[in-house]
Each structure stands twice: as C-alpha cells, then as structure tokens.
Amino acid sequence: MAMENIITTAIIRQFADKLSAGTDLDVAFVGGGPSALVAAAKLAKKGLKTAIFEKSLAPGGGVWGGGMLFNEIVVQENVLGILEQIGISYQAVPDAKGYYTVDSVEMASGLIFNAVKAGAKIFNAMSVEDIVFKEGRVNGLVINWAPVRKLAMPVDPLTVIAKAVVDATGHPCEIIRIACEKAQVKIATETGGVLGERPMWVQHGEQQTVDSTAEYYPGLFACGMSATNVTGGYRMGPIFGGMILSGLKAADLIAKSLASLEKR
C-alpha cells in the first residue's frame, strides 16, 4: 500500500473508532469553552464517558481573544490552585489584590490539553442542531458538520445518546433554547423560559455564573455564560474565575445526578 494511503486509512479508521464510541456517552457537552473544558476533565477523571462537541475549529471559547484581542485574561485568587494543577502560569495585578493576569493562549491550550489527557474526547467543527428528547428527558444530541450547517447543505445529521447534556454554548444558550422552543418544555427559571443576559457588572456576573450553573430540565444542564443567559445574569467580560468555578460545580452536579439515576 502506498504511504499516502496508509496515512489516509489510519486517520479514517482512528476517527471512525473515536466517533463511534462518542455516540453513546455519559455526558455530552455542547461548546468547548473554559467551563466545559474544566467540567469535562473532572468528569472524565471520575471515569465517566465524556465528550465535547465544538462547532469552531479550535475549542476554548472566548478565552483565545482575551480582552479585545489583547491576549491576556484575568482570574481571581480562588482559582489559582486549579491553574497550578494544570500547569498554567499567572501574574499578580499590582494595583488589585487577589486578581491575576493569565496569557489567554496558554489558558485555552492548557485547558484543552488537560481535558483530553483526563480522557474527555473533543469533536471540533461539529454543530449540534437539535436534541434527542424522549419520555420527558433530554437524552442526547443531533449533530452535523459545522460547514454543512453554515452552507445550509441538505445533509441529514447523526445522533449522540447521552445520560446528561450540558449547554455550554455561551451567550446564545442554544441547546436550552431548542428545548424550550422545539420540545416546549418549562425549564427551572422564574418564567419557565430563558430570561436573557443583562449588561456588564463584573462582581455580580462572576457569582451569578456559578450560582446559575444547574440542571434546568431532566438530563439538561447549563454552565458558564449559557447559565448566565438562562437566568438573566450580568455579563462579566474577560475575567474567568467564575467560568472555572462554574465548570467544577457543573461536574459535581452531573456526577451526583447520574449516580442517582443509576440507583433507580
């Protein structure tokens, strides 16, 4: 066999095996931002079969661009232990005690590497266009290639079955909107629907992101900015401590929920 064919066949076989295994999951994340990467890593370390579906070519969400393309972000002191575990460096902000800057490229790549090495699978350039919804529970995802969706090509999707689905799509909270609009479910908010994100208020936005991380319907969770948007929280800009804490909280909630599900 020609070397060119050996290379091609190896890629096709390995990816086919990975995707096939990724169609039956414990936890499926939609969106590969910081909260999802942190949560996926923690769940994978617990032995749960976990995958992230990210429509962009590069996972990492809003971390890469830092603040207005200045590739630095800010975190608080209470997440430094997590960064140290991963090996991400930081610098103290001289005039703001308890705040630190982090190179956004190092942060994004570090979180991605950490999730993959923990055992989470990442499928990039894949869009989620719908959910699987059966017997009053969100049971999985309907996936397609992101370029297919972008070009509006008439290509049928495939499905992923998962015990838990996590909306980590950021500001649009796309998956919870699909659940509300297409499945016509009432989620666990004041109105039963998406409340919408408020303007920027850093201190409140950070805490609300963590507080809003929750299971909003059986089998359907939200973390990061998706959770903020669902509950009407404030946005916070290029500060990411709350996003990391949201991911850790999401992992704990999901692990507890799945353990309870197994006992039924």
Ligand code: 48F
Given for the second form:
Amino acid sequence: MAMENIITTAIIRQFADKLSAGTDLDVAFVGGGPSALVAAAKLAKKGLKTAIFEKSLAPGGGVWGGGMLFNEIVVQENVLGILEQIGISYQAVPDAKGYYTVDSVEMASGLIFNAVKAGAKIFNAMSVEDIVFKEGRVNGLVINWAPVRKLAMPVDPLTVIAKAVVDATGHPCEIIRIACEKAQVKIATETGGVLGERPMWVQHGEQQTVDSTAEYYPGLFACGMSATNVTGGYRMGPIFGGMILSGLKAADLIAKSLASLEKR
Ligand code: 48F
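Give me the form predicted in complex with this ligand now, not the form predicted on its own.
The complete assembly is shown below, putting the previous chain first.
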C-alpha cells in the first residue's frame, strides 16, 4: 500500500472507531470550556464513558483569551489543589490575599490534557444542534460538523445516545434553551424557563455558578456559565475558580444520578 494510503486509512479507521464508541455514552458534554473539562476528567476517572462535543477547533472555551485577550486569568485559593494535581502553575496576586494569576494557555492546555488523559474523548469542530428527547427524558444529542452548520449546508446530522447530557455551552445555555423551546419542557427554575444572565458582580457570580450547577430536567444538567444563565445569576468575567468548582460539583451530581438510574 502506498504511504499516502497507509496514513489516510489509519486516520479514517481510528477516528471511525472513536466516533462509534462516542455515540453510546454515559455522559455527553456540549461544549469544552473549563467547567466541562474538569467535570469530564472526574467522571472519566470514575470509569464512566464520557465525551465532550466542542464546536471550535480548540476546546478550552473562554480560557484562552484571558481578560480582554490579555492571556492571564485569575483563580482563588480554594482551587489551587486541583491545579496542583494537574500540574498547572500559578502566581500570587500581590496585595490581594487568596487570589492568583494563571497563564491562560497553560490553563487551557492543562485542562484539556488532563481530561483526555483521564479517558474522556473530545470531539472538536463538532456542533450540537439538537437533543434526543423521548419518554420524558433527555436521551442524547444531535451532532453535525461545525463548518457544515456555519455554511448552512443542507446536511442531515447524526445522533449520540447518553444517559446524561450536560449543557456546558457557556453564556448562551443553548441546550437548555433547546429543551425549553423545542421539547417544550418546564425546567427546574422559578418560572420553568431560562431566567437569563444578570450583569457583572464577581463574588455573587462565582458562588451562583456553583449553586446553579444542577440537573434541570431528567437527563439534562448544566454547569459553568450555562448554569448561571439558566438561573439568572451574575456574570463574573475572567475569574475561574467558580468554573472549576462547578465542574467538580457537576461530576458528583451526575455520578450519583447515574448510580441511582442503575439501581432501578
Ligand atoms: O464559555 P465556556 O468557556 O464554558 P464555561 O465552562 O466557562 C465560562 C468561562 O470561560 C468564562 C467565564 C469565566 O468566569 O465567564 O466565560 O461555562 O465554553 C463553552 C464552550 O461551548 C462551546 C463553545 O465553543 C465553547 O468552547 N459550544 C457552545 N455551543 C456549542 C458548543 C454547541 N452548540 N455545540 C458544541 N459546542
């Protein structure tokens, strides 16, 4: 076989195997921002079949750009342990006890590497355009190549089945909105719908992100900024402790929920 054919068929076979395995999951994340990367790593380490579908070429979401493209982010003391486990370094902010800066490229690449090494599969350049909804439960995702969506090509999507779906799409909370609008479900908020994000208030935003991380409908969870948006929380800008804690909480909630599903 020509060397060109060897390379081509190796890639096609390997990717086909990976994608086939990724169509029947325990947990499917929509979006590969920091909260999803942390949650997916924790779930994969527990032995759950976990994948992230990310529409951009590079997962990492809002981490890469730091604050206004100054590629540094801020984290708080209570997440240093997890950064140390991954091997991500940080620097104390002078005169602000408990706050640290992290190089955003190191943070994004560290979180991605950690998730992949834990066993989570990441499918990049793949856009989630719908959910699988049946028997009163969110059962999976409808996926397509991101460029296909961008170019509005009339190409039918494929489907992923998952016991738990996580909206980790950040500010737009796209998947919860799809559930409300297309499946016409009432989610677990005061109004039964998305409350929408409030303006900047750093301390409140950080805590609300963690508090809002929840299962909003059977089979449908939200973490990170998506959860904040669903519950009408405040935004918080380039401080990321809340995203990491939200990811850890999401992993615990999902593991517990799947364990109770197994028992039924
Ligand atoms: O927004 P994002 O980084 O997720 P997050 O974990 O973190 C938020 C912070 O980055 C930042 C912040 C920090 O304090 O406020 O905003 O909540 O990443 C969301 C990811 O989801 C992808 C998108 O490209 C981004 O990488 N995404 C959004 N919609 C889709 C999607 C979709 N329909 N299909 C696939 N990926």
